[in-house]
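Shown here is one chain on its own, the form predicted on its own, set out as structure tokens.
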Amino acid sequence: MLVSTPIGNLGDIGARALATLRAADLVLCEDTRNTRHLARVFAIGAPLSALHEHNEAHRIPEILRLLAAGRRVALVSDAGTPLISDPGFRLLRAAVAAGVPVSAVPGPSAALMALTLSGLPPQPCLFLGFPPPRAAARRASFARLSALEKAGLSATLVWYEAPHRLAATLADLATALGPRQAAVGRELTKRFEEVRRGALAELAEHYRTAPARGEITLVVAPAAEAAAEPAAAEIEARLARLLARKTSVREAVALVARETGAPRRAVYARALALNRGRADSPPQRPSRARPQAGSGRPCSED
């Protein structure tokens, strides 16, 4: 069993999530300090158990056996939902693979919490866990993350980030991303609750000289329609240059769909268009050159 814990207030933990632990005969945990106050403050008695990314893989065929002896096994981690961007996803499967039933008790997200609250929109949206810590991998993570939106990509996006690496993110975001607004949500639900909202770079340069303390959940809009969506004048101007060489309408359409990532009926719109342009347009009479003065005939032309 899957169950989520509080985020930081311990009054979020639900009935369903304590009467699951209480009757547990095994919690696994990703730090057994931290569960094991949650279990003093609620009076779970379960022995705890740690599983984490360094002895998750081990521990598997030990846990596997005990489900399949019958044994109630739940799985927490330090805060909010199991497995997102936390250890478990390599056991649910294993579980899943040996026909163990799984099911989760539903509860506390601090990336759901977040994009709630950023102001920006809920939907779609895309959790990409934590950055890579490290600046050349975080800045090639994000270059690939615009040119998947230039590629037609358009959701809010969804961090969690460590605070000594925050301001740092923020500023090789907006290099990347550009002028675009995010909110950034610390120790949310705790006493010191924040979101502060505003563009890239201005958070950069807050948190450059206001370093951030706690919990990190960083919310970003997603890329305007304009960047979105491949201009029209770059899909008309591949399809004008397919069309001239003979190219086929049915074939010129699903190149440049195919290309740009525009929705094919879109493009075939387009394509319709300029063949239309092109039939109405009068025939091009051929020129005639001028006849040089005094020859009587028209220049011949090598």
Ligand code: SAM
Given for the second form:
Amino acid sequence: MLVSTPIGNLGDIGARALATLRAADLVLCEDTRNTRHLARVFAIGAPLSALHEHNEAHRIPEILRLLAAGRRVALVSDAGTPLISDPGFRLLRAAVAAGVPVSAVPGPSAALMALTLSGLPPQPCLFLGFPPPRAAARRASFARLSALEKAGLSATLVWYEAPHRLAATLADLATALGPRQAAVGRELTKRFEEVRRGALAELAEHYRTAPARGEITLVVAPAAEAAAEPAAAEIEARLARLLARKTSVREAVALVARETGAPRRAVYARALALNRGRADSPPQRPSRARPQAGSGRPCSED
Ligand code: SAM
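Write the structure block of the form predicted in complex with the named molecule for the protein whose form predicted on its own appears above.
And the full complex, kicking off with our chain again.
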């Protein structure tokens, strides 16, 4: 039985997950130290045994024998859903091939949680695990993805990533895929949970200057979404903010085009329309009244 466990918040453990783990004859886990903590918190008394990348293939015959003998074997990983960028696939495939019945207790998974919170189309989506850690291999894999998109692939893209590589990965994605909206899900279900949304280049710059900490799942808009213009309201709000700070039109257009991934010509047209609107509006009498919420200065995103 594949049993999903929390990705941070222990309150997310399900009743069926607990019942299955408590009733198991053996709990296979990625790292017995991590699962021992879960077992202590939830009074799970079943023996724990390590099944990880390095011993999985070797342990398959013995585990299949236990299953064939009717023993209740549960598989968990350190967090989330087993097999999803975690061990267990080879065991499951061997069990299926041997005709051993298999089932799962579904539960948390960072990829699905980040996808659903991203604000990007949930389907079709393509989950790609971790990008290659080395820059050259990572860039080559993004170039292959870009070629697939040019050949017609259009899906929201989901990766797991280590915090210290996040900024470089975002920058490589911006280079390979071009202007594109994305969302970074950080520390999901935990105390410092955060979902930061923006254009790839903007997010890359953010995490370059303020390096991320904790666990990260990255979601990137599909190719077709990138072609669509970002919401006019968002572009206008950003332009208005910059122009109100006396930034030149030229500079504001360049910044907003880079931040949102919108075509520069479209941003320029909106900047002109904004300026025209200001010029057309009747002169305002200076007022000493304090500005009302929702009027005047556009809201800050900070
Ligand atoms: N099997 C797990 C699942 O279903 O979510 C994923 C295991 S994978 C080895 C671990 C990676 O998932 C982390 O390095 C991080 O990229 C992502 N991840 C796990 N927990 C997360 C969380 N709470 N918030 C954001 N990402 C998370």
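For the two forms, the rigid core is made up of the largest set of C-alpha atoms that agree within 1.5 Å on superposition. Numbering follows the first chain given and starts at 1. Since the structure is predicted, the reported quantities are computational estimates derived from the model, not experimental observations.
Once the cores line up, the CA of residue 37 ends up less than 2 angstroms apart between these two forms.
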